[in-house]
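In the form predicted alone, a lone chain appears below as structure tokens.
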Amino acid sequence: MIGIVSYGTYIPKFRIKVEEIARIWGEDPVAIKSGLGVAEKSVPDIDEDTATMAVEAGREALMRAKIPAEKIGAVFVGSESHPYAVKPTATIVGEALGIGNYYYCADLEFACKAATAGMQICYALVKSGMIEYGMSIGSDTAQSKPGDALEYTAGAGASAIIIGKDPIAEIEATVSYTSDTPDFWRRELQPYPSHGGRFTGAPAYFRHVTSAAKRLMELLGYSEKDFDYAVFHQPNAKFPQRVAGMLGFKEEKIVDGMIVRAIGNTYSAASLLGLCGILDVAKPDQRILLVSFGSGAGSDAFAIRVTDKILDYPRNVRVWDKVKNCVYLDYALYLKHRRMIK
């Protein structure tokens, strides 16, 4: 069996309300909370970045499991806020985390699911015996225009998974569904992404998201019913809510990792956040269905059974705890976090 041998996440304490943000901009913050579903979101200190992030939730990640940092043979950082734009965060994670020089090491982006591609990586290189363990981290401190509708969701987190072999949630089966559909992108030297307002749903995130799941389900001989979780790519909360319902899943299937309520989309870790939120409660024997997405577009569905490994694993501070640990901004202390004032 090949699949999560651990994982680690790290979600900063700074908040800010959809209410205060709204407030700046003259908004109706119930018609914001009511459309998106999210009532905060997360903002990284003045000295964070995706580096620093990914350091901790790798860290986290290695503890937990009790592996020797050297036994780490793979890292790949999925982000889209990568603090170089020439220059790569993953050297920079594997150091900081005393694994060695003898690593495979990349930075990925592909929007929010470069992670899971970096899982899929990982497992392929564990399975063909080139490493024993691979990490995937996603973390990203996502960017937004001001008084763009983006502003209300952008957070910031970050996840890291280890895959490996004796798991204790094995991967039955992967795959991805991808095309080229430019519903949200950034330019060089642009500080701000773009996107295709109404664009990124029907012909974006769901299409993507609905013909990964099915695609893999069909494959499996699976149905929603085999599953008793599934975690879905969280822009706002509405959107993963939505696609479970088109596939058959029940708000209960879903709701323990939907962390996006509380802390916004954190754009590459987004989807492993809801992952660990899930794991952080699953029993063994459960499944668990996880889609990304990631815009220009594709997404990567796993289904993922959990073994027994999982009741000698240690799940005391589980990712719902480290939401609850945090401080309210207001908005001029937002702009000076996101270095919005110079």
Contents of the next structure:
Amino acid sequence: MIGIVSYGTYIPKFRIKVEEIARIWGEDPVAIKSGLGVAEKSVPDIDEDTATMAVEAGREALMRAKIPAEKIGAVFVGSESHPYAVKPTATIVGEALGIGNYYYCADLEFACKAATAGMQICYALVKSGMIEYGMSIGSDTAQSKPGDALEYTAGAGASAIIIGKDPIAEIEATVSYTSDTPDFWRRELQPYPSHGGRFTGAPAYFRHVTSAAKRLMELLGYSEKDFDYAVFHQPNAKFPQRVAGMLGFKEEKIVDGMIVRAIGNTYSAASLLGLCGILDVAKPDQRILLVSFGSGAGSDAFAIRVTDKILDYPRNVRVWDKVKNCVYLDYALYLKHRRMIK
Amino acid sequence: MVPRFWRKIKYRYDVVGSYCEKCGSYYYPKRELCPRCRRKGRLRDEKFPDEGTILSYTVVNGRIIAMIELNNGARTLAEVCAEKAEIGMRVRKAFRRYGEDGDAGIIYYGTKFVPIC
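Given the form predicted alone, state the structure of the form predicted in complex with its partner chain.
Now the full complex is given, and it begins with the chain already shown.
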């Protein structure tokens, strides 16, 4: 039985409210909040970036797993805000976690789904017997152009998943749905991403998420009734809510994973932070549907069954409790934190 | 500057310091020589505890620099990432950016401390 043996999360303590961003651009905060379903977003500290958050999440996962760091045979970091254009983030993480030198390692990039792709690679490496444990981390300090609609949701956070045998949550199966769909991109040397506006919806997010989820359920002979929880990539609160409805999931099955409502879109970390929010409360034998989405575009779907091992697994501090502890910034301090002014 | 930073990665990325097997003293940052035992000392690298207590602090250019006593008694000067600090405050290690070598140079990472809440 292969699956998730441990998980760790990191959410920076700073927040900016939608009202504060709307004040700068003369927009109506009430309309934005109801349109996105997001009231505030997380902001990294001035000395935090994708690598530092990945290390913090990785440390928590390792500490909870109670396995020696040297047993981790692979480290993958998925992000679209790697601190270097050329030079891996994953080596920084591996070194800081004390994993040693003999491990498979790479940075992955597939917009917001790079870390679930990392989970699939770790799963395959464990299944083939090449490694005992593998760690996949999603970490992002999401970039957004000042004044763009993305600015209201582009948050920061990290989530680390350790894959191995004898798990707290078994991965029953995983499938991917991939197509060349340019809904969101960033060209070389450009500081901020661009997107296709409404085109990011039906042909991109909704098509990929529903196709991957349906294929997975077909493969296993499951319907939405077989899942106790569902978590989807969450660029805002409206998209996952709508896609849950399209697949027949009620609000109570997704609410524990909707971290986006509190901290915005954490890109590569988003669906995994939601999964961790669910694992924080899940009971043995409950089943979770996880579907990520990465622009460009693709979705990775997982059927995850919680095992008895979760009863002995230390789950504090829970993700929703980490969300609570925060300090609010005004727009000027926000710009300083994001290093847009120096 | 790259080799100079690279040599310190092991000691900066985690709280790895020196332990003198002869007198039992801990030093962070790492030392080449035990100041008590001098040439008779036997120093080896050791991973230190993640937590400690602020003994004293000062604020320099808006940054809190504190004298921290780690749980094994080793004392170190380090930045504390917080709005304010207090003597006796409990802190734990955090992985942060120290700085960067201009826009095109390498990024320096290392250990700072944050309050335990």
